[in-house]
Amino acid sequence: MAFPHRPDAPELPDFSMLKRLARDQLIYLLEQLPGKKDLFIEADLMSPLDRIANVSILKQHEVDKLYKVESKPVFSTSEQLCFLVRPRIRNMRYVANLVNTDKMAGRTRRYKVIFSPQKFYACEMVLEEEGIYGDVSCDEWAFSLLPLDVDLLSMELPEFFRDYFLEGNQRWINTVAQALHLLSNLYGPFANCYGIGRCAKMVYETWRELEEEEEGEIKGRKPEIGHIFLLDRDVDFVTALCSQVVYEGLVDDTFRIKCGSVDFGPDVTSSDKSLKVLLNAQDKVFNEIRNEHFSNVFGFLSQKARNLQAQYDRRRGMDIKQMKNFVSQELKGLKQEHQLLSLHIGACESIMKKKTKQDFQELIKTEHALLEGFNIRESTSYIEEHIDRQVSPIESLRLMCLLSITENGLVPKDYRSLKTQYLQSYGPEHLLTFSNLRRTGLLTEQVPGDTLTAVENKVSKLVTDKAAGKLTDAFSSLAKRSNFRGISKKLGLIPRGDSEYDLKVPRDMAYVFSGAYVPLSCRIIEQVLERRGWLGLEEVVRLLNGNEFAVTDMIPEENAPSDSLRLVLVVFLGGCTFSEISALRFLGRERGYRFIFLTTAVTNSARLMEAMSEVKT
């Protein structure tokens, strides 16, 4: 039922090493502040926090009471105010705040400000403009890899795409370096390095200026990780678009998985309150779920209850010693797995329920319609029927720019038309958001032939083939145009529906679309491991607009061990889903290849739109 790794398979290294450091650090710097004090942290750093160091942890470092920053005044009796946040400016606003009340009142206090994962200059140009730079101390907590389960790394840093992709803010790029920085001093260098965006290039650059900075400290260690892929989030719009059907995605889509945990209902618990799931490879049951397409699951979990209940009855014709036994050795674990098994069937329900009320087949359907360029007029009247019904202004967002990417842009009257509709439907405060959608290329307009190839073509005559063909790159990237219906020919992202696709025995990664599409980004990871490089795959690029690159053998091959060389190091920037770690996770079974996943943070088709969004809920 789930994908056991194959027999041969690497082992992963051991990433609770980035944990304890990340811990001990921020120890370190707690204990630069010695005696009690009072801890304000942001709200998007507690749950992070959380998997680091429990409240416990912090009350023996002499952390007296926490505190949520937050607009709310806050009232600290404590002599020295410790402040853990993001580097945002909205904070520092806030840490000044509280210095000059402070000042008012003729009271001196220590402060502390400990920026995560890094410090930017504009903060400290805040705080001296504020008048307090010299009254608060600041330092890095360099905390920017958080392991959520035994092969997936998270930066959770979910701001990382609206900066770098819609605002063009690369300030994030150094933090990302740093990581993969920390991450070869750890585990040994990598052999093969290959990535594609202008993004991913400039990681890339920044972290080989850092490696080259230390050259001699990690050379002639044996490598752990043998590749490296880093890709960008724009060059595979279309996967992060759909709707997840396998168990994992569903559960993200429907509950949100929220660094690595999950806030299960009374109507998934079965009773008044609610419930905090940790979801990882340590929960057997979710462990063999969460790769699995939705139509598996119950089926799945009813022969597991099966199963559970013959293992209770057994307990009927024990002796007295075989019950002790019984007791001491099997029972804790069997009402470990029961409970966990009835939040299983308990989210299922949810989920069906839900989904039931959505006309999910529906859409699905539209879905597979739009990525196989099939009845689009038929696909655009359901867009227009979903927003006239008010359904939800996110999913006929979602629906509208999976229209654009999979045409290469909508028509100027489907264009003028769905958007007038929206904002009539959803209300004009949206209008900015289009304005968004549209400059990171997630929902256009189709240009007139007659102007921009126009253009293109007569500079293309006046210069060299080789130079017209990079012309036509940078036209291309210009107009920010998606091609993805070239790609997809080209890659083969659509199975032939030669026979009915088994959900049950998946023969590809297109099971994690229901057997209608092969996640574009994981075919390129699939296709340049298979090729070691990008050799045969021009015209791909061509269509991807370029900056691809790939270094091989940047140690011995002698000195990898064989292991080394099997897994893969695969860098997501701007977010990835959970239907692309479940698709790399087959391939990898496959081909014998085990997939390790960074991510700037774990994204889904709501939480792409809600980026872009102007309208925050």
The other form holds:
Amino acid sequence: MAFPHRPDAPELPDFSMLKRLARDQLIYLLEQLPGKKDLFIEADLMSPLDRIANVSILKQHEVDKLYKVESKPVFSTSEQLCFLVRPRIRNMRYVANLVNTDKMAGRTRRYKVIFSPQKFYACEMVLEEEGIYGDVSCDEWAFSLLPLDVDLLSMELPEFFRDYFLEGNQRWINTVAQALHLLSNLYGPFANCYGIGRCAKMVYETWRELEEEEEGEIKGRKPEIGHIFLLDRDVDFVTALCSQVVYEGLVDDTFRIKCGSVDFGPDVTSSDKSLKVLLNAQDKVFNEIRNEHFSNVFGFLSQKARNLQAQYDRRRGMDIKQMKNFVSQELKGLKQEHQLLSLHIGACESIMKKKTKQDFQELIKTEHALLEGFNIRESTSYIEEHIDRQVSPIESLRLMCLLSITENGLVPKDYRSLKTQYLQSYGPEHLLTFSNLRRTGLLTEQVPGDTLTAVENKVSKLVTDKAAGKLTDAFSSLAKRSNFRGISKKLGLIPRGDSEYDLKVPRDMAYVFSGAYVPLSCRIIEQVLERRGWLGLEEVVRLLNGNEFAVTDMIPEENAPSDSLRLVLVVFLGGCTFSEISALRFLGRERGYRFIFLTTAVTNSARLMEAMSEVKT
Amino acid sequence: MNRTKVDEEEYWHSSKFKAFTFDDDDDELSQLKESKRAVNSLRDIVDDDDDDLERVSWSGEPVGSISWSIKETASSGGPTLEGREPLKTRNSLSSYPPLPKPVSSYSLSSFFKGRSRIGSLQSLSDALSDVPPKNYAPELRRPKGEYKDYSSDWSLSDTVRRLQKGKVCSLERFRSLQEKLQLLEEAVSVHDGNVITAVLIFLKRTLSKEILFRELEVRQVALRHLIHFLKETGDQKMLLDLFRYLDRTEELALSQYQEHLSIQDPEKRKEFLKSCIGLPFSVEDAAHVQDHYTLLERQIIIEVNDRHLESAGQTEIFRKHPRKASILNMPLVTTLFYSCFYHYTEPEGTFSSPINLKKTFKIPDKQYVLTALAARAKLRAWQDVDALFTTKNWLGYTRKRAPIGFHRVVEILHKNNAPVQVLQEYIRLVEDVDTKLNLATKFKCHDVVIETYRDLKDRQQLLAYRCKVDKASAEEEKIDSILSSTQIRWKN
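Moving from the form predicted alone, what structure would you give for the form predicted together with its partner chain?
Let's see the whole complex now, leading with the same chain.
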């Protein structure tokens, strides 16, 4: 049960330093505005901020009152206002509104905007346009890496996905490069670098530029982390679209883990209040079940409950002295375990109830059929029925996308009829959602006979880049063909199980999807690490639309400590799921690696779909 | 993809996926319940004080966390951090002199100067003292705002590099078109979206639209940035001009259509949608937009009428089931449900009748039946439900048909708490025997289970089922009489 780490597993670097660094920098920035001030915080920054600081730290640095940046008007009496925001246009309008109201009233205050993780020129432009440039001082809080767990760093930038993969905006590329630069400064250079995807390549190049500017300073440092792997989310949409069945993923799908913590409602806590719980390696019960297939979790929890009972029972027949010992040394630990245990049992119960109600078994069956590529008709009518019955709009959309990507687009007839029914069930304004999905390549219509793509390819080879740009204008999107079937075959993503797949003793990464599918992203990483490059994967790379790279001579290998070569930093551009994290943790144990995850945000199918929706619900 | 039926069946019947099923709530859940009971039974020993445990492991929003504190500010409608009252009075005194002086003795600029000259201030060095003296965050010491460097002799690539570092850098000296384009290309070559946008803002200001559009047409990366920038800043007019110039007619139509989302007033929204109908959508989308308009038009009529009916209090259905929300801007299926609920018996000629909706929007049979069933079942109008599935053939015989499959009908009925008599009537119509048995067992329709086993001549199953029904009940009697029947040739 519960995966212990191999005894020879390399130590993880200590990422708590990142928190200290972020906190100190924030304090420095607050000190830049000496005296009492009110602090306006953007909602999206509150949870990350909570992970590294608290109110008393803010108070120590003369923050008086705290406000949330929202549409409601605020009446602050402070002489100094400080805004802690993401660099977004609407935040600038909010600030401008406040400042201009003050100006009209003849009031003079001091204003400071702190952008996190960085300032954008478009924001400054708005300040200028609104006539408050100069009235407001600007600063940057380069807080871009939040350690959510011992092996998980999040940039907490869910908008990365939409900005890059839908809009084609590259504004976060530099931010990621800066984050990598910080990591290599803190933990030594990376010996080997691999990646795939257009964005991965750009991040890599930008980051190398940064490194080269300071080459002198870090030369000779020994690497702590031997490998880094950069991966675009659109290389593998399939995995992110699947229902999650490992515990942590299931908790995320069901309750939404936000910034490393989850709100358990009264149905879980079996009391009348909700409880916000941090989910990480510190929670001993959680740590043992997080990577398990859900079916194993019950057994584990009841075993744990029995053990606990036995330990409590020992106090019977103790004499006074033993009892004293028990109370002072063991009771606290037992109590903590008890509370954790009852919470996770409550969560399991609640998950079971919800999943039984929504006929999860049928849903999983359909997903597996889509992954394997049979019974397409049946799956299509299952999806159709989902839509007709107005089951959650996100769920229906997700299944349609899964069908589209696994089949390289929907047959035009199906596309039209599913779209029509979707609009009828969930609202005509989703027309816009469909347009977005088509642009990202998540939901497309099959092009008859593929001829168009062939022509497109041929022509673009003949002409220069610029002209090709114009040609592909008709397909003015970043979307590309998914080729999932071919990739799946080449990489053996669907285990040909003749025997029963024992989920208690997983034999490969497919266990995170009940033994039905090895996550594509994780398989690519596995293969490349094994080969130290892309050699022999040419066909796969072609099907994945290229943009692969491998640089393995950044540091002479003999200079890299052997432990470092077993530490792998995986960078997910556009988000990663808990299932992928679990799968790679499993791979690590099998092969003696330890993975560190850096993601622009933790994601799941619902978040991906919501990012595509133009309709705010 | 080309697997045979046998393969598929083998697949589902092979034990590969049987390790765990979510439907099987009996075993797993009871296991869970057991552990829960065990854990709960320990409560009396442990429930004395949890507070230090709170501190140990629940750091989610403890008192003092920032999210918590903001919620407090919001709920109390005002500031909460202590010490604000005296401060307020102090501030109000000091903030009204004719020439406002900064509260602190440091002005912002003197603070900057002080820092760079002296190196540190007391309060700061305290705060920073636990940072290891490494150079990994050089910008910590030099805030970027300090670089007010308007020097104009940076080379093209230096300019872009400075922009990339977030430094202020004037672009005004790039006046020829060639320089501007070189600047843009340099920005694109460093992949930095922020810099690309900065250059675009400059180009937008200093080039005519036609020239800008013409040049961007062959620079796709930059073009995407401009489009996103225009969307974000809400410069709809220029965005539409751009799409028009690029001849991207569909995107043009869609972004115009999108504007309707910000129109709250239903009448105005309707008029706006009407104006969208002629836009250059794809054929398919044009039909959807037309439907959108028709739907809202219809909803406005229904809404006015029903609000009147409801407030008049004369109509039984509205008295018994007051409306929970307005029907405006709801999806078509919801509207159909609503009309099946409140206007089921109306003649086809009225706008609010379900049949009228079905015809106007070409709602498929399947969808119609599903929705009508849900609505009528909710009202427990079993006769309507019955009529929904009854068809007469040309000889006048009636028979039951359901375009959605009777197992779905049963599920929907069960969700709406249909009585056993109604349920079993439809379970009997399920064709597949296994499904029928499953549903009958799940919903405790004993008669159907018993009859099915009898028809299957399965004595063993019948015997087993006997244990599941109540002692001395009618069901038990029925089983006994079947078991003792000499007419049946049991297969086991």
